[in-house]
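Presented as structure tokens, the chain that follows is alone, the form predicted alone.
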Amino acid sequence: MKVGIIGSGGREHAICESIKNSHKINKIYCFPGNAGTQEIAENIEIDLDNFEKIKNIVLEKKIDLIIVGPEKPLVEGLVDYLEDHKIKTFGPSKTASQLEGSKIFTKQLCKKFNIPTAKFGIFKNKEDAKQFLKETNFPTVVKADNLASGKGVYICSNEIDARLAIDEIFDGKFGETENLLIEEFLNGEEMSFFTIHDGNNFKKFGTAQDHKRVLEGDKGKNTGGMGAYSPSRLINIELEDKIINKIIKPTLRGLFELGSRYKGFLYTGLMIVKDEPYLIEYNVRMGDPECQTILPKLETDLIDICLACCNEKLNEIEIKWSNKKSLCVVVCSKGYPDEFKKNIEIKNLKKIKLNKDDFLYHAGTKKKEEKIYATGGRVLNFVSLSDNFKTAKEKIKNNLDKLNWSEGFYRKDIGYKVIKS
């Protein structure tokens, strides 16, 4: 069969690598892909906003299954559009994707179904939001309602920082914004919990800990993710039961009442406070870089899983995992998440020889005349599996030293909570 992957990041390269050895697949297409996917798939340069063109290419190439990686086309309804044209597509509908597309949609769902989350206020203009700050305890969290590539969240330690965040959001830093949230700061530890759904059934799909802040020690601005490890050190059977019964099941019930059944990956971003889970956010796809951290541990054919979801037969498949630990370090262009140079050559990639449990996923890269260039903020993902996190990180460090890319940087403390110095 022929499979198409929508997206161009490290997540999509990881999906390509995961499915390339499936006995069911004879061709992979990436829309638009990157330099890494180009080695194993046919990249198709395309504007992901042009649904009709995507549909026409899928029909022309006779692609049997589309897997949608990033959030924007999901939120804008690509799955609905392709399914209306009888194209088998893995991912949630436009309605279900509002879980990520609108933080206010999710917060209101939480309120109605008693899903544990931080207390919050919704504001439609700067004046009301800033007035609310006078009654707010700090630190507090200010969020853009709309999609912001993981960067529209400000943790503000004082009123000056919070007022600046409000100005930036309403002034359009993350696109046009009609609403803004100010919510209570929860003091705990974050965790990412993944599930996979077929509209009727769901199964667990791993846990991870992401490192969002750009600087070591979890300082600096929020990013799309500087690295991750899996599994989370926090997970246990009791906590898992709480997450499923207090958060995920009520959410699915809420969507069902809206006439929507969830299909695809669901990323539940949590804050664990005194062994109790609180919902921070939903992502309606695999996280990035959590996907790169989790998929190398998957032993079941990912294509079989995706097809089972599309055919509402997820309950008939057993998902098997490696027991190894996984760690991912993201290499970024200097200047990220602010301004950075583009089209910078990445030398030394050929010096890196990957062993069986080592992986290198491309994100913001492009291949031109046999050379690889950095085109994005997050550029490469180095992943290693091992019996322990310390060894995994040592293997990654060895490959990063071989890369020795002077135009890039990475956090040297990824996994510091699970690796004893």
The other form holds:
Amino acid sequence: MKVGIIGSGGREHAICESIKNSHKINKIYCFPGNAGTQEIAENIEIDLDNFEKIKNIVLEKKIDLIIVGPEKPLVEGLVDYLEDHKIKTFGPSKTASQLEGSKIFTKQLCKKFNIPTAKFGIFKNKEDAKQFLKETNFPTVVKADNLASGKGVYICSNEIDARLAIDEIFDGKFGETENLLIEEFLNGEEMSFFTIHDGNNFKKFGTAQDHKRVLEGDKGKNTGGMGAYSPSRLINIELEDKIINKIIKPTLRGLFELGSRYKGFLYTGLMIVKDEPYLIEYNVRMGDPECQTILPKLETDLIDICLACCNEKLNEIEIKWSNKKSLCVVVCSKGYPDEFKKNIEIKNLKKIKLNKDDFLYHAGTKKKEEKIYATGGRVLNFVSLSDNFKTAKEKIKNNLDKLNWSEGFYRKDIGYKVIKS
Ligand code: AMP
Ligand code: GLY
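I have the form predicted alone already, so could you send the form predicted together with adenosine monophosphate?
Up next: the whole complex, starting with the chain shown before.
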């Protein structure tokens, strides 16, 4: 069969790598993909806002299954659109995707179904929001309601910072937004919990710990993610039961009441405070770089799993995992998450020899005349599996030394909570 992957990041390269050996597949297309996916798939240069063009190519190439990676096309309803044209598509509907597309949608669902989350207020203008700050405890969290690639969230330690955040959000720094949220700051440890859904049933799909801040020691600006490890050090059976029963199941019930059922990956972003899970956010997709960290551990054919979800038969499939530890370090262009140079050659890629259990996923890269250029903020993902996190990280370090890319940088402390030096 022919499969199409929507997206161009490390997550999509990892999905391509995971499915390339599937006994069912004879061709993969990537819309638009990167220099890494190009080695496995046919990249199709396309604007992901152009649903009609995507649909026409899928029909023309007779692609049997589409897997949607990123949030934007999901939130804008690509799955509904393709399914209306009888194209089998793995991902949540537009209604269900509001779980990520609108923080307020999710917060209201939490309120109605008693799902544990930070206390919050919703504001439609600067004046009301700033007035509310007078009775707020600090630190406090100010968030844009719309999609902002992980960047529309400000942790503010005082009123001056919070006022600035309110101005930036309402002035359109993250695109037009009608609403802004001010949230209680939860002091705990974060964890990402993944599930996969077929509309009726769901199964666990791993846990991870992302590193969202750009600088070592979890300092500096928020990014899309600078590295991750899996499994999370926090997970245990009791916590898992709480996450499923207090958070995920009531959410699915809420969607059901809205006439929607969830199909696709669901990423539950949590803060664990004294062994209790609080929902910080939902993402209606795999995380990036969590996907790159988790998929190398998957032992069941991902295509079989996605097809089972599209056919509402997830309960008939057993998902098997390696119990190795996985660690991922993201290499970024200098300057990210602010301005960075584009089209810089990455010279030493050929020097890197990947052993079994080592993986290199491209993100913002392009190939031109046999040379690889960095085109994005996050550029490469180095992943290793091992019996322990320390060895996984040492293997990654060897490859990073060989890369020796002077225009890039990476966090040297990924996994510091699970690797004691
Ligand atoms: P979000 O885009 O909502 O996931 O927020 C981005 C990051 O901001 C999260 O991963 C957390 O690190 C942090 N964050 C968001 N909301 C809170 C909160 N209520 N308390 C503490 N940290 C938060
Ligand atoms: N790593 C965070 C995200 O994918 O949103």
